[in-house]
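For reference, the chain that follows is the form predicted on its own, supplied as structure tokens.
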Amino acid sequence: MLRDIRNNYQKYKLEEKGLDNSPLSLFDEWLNQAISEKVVEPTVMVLSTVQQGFPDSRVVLLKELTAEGFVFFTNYRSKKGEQIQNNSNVSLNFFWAEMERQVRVKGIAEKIDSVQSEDYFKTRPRDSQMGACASNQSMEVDSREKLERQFEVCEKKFDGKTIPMPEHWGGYIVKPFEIEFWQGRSSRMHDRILFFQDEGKWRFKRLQP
């Protein structure tokens, strides 16, 4: 039965002692630990946007962490791109099951500089670059065969050539104003530390589980 599935979390704990007012530093520490411990897909995050008052969520990949926030890349004409254009309030959710940890982020999404996007695009595998050129992300297509033909057309067009970054493709940075760190603990008495902006400075408080 689903109701009987449960784990008793007890790997780590999260205490106020030793914390400073720098949630991005703590996130970087947790992320690097997840990578070193070979967590499955450590950079996966659920991005939630708003469409006509309803949340809309999907999995994307974190590609850079800066002093300002969290960077990911996408097609600006996609559903999420349109939704961000209409409402830049977004949330991110990271969950590292192997470490019994979750991080929830609320922030504002902004496009990054096109030069930064192009620098990243050049590092992508050629097939990924081709896919960005061939796919009108989120748009309806008649069949899988038609989608594959679009890819083949791009392959022929750029055969032996550098693939340019599409004008409608690029990065966003999510600048956080609230970050909550959740550490699973035994007896469901989990640790929850919420960092929040107060007059331009980060502060934190403990929440009940």
Second form
There are 2 protein chains.
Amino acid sequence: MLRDIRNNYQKYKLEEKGLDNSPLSLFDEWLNQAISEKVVEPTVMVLSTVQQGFPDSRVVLLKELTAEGFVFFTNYRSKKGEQIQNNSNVSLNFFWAEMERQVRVKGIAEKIDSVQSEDYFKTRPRDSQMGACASNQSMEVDSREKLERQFEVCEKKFDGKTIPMPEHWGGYIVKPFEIEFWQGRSSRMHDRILFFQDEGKWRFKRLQP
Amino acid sequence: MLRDIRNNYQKYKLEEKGLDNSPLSLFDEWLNQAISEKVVEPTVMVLSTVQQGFPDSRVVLLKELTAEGFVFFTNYRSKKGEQIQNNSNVSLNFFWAEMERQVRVKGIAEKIDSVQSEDYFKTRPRDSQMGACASNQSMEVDSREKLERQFEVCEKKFDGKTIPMPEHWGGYIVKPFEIEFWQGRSSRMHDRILFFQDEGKWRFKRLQP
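Next up, the form predicted together with a further copy of the same chain, please; the one we just looked at was the form predicted on its own.
And the full complex, kicking off with our chain again.
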């Protein structure tokens, strides 16, 4: 039964000691630990947006962490692109099951400079570049076959050529105003430390689990 | 570099053939496959809610799947409880990295009957029951020590006794009106099948990746 699937979290703890009002450096530490401990898909984050009072959420990959925030790339004409254009308030959720850790981010999404997006686009494998060109993201399509024909059309079009970044493609940076770090503990007495902005500075407090 | 972390998904595909207008049975199939293939934390789902135009998201565990929807349990006085009381539109996101699969649910959350909640509460390990009693979920607390003292107070109070379910604790069922199944494919040409309600019946269509 589903209800019997449970873990008693006890790998780590999260203490106030040593925290320095810098949530992004703590995030960086946790992320790097997830990468070095071979968590499956460590850069996965669930991006949530709001559309007319309804939340919507999907997985995207974190592609860059800067002093300003969290960067991911997408088709600006996708559903999430439309939603962000109408309401740039978003949340991000990282869950590293193997580390018994979760990070919850609330922030504002902004398009990054197209030069930066191109810089990243060029590093993508050719087939991913092709895929970005071949798909009208989130639109209906009659069949898998039709999708594959679109891909083939792009393959012919760009045969032997560099694939240019589509105009409607690029990155967003999520600038956080709240970040919660959640460390699973036994008996569901988890550690939760919430960083929040207070007059332009980061502060933190502990929350009950 | 983060941007170099990428998978070329190629384990499975998702075809229209064999789909029978019943997204919950397809979900059940994927969930059971995730459990039998030993995905880490297969019942993890990211629940997103909306508070005054801002999305908020956190991990909860799926505890029951019924013909009506997805059941999880929580403290009704927690942030998510408050948010659902004000706006019952929610989304759920399941990501089974090892299966290269994602399920995106949009639905309405409703409290379940307290008798059903008690039924589940009784099956929880005693320490989890204690934890639910000892924590004012999402409220600030001065220190870990204070939290542990709250736990000890509950331990003394219920020493040798059955721990009753707190009045403010129980389940929600998320009744879906849209469910998307996402199967990672190579060259980012993923399979996406969206089930939606049409005059009280489920139908589906394929989306571009």
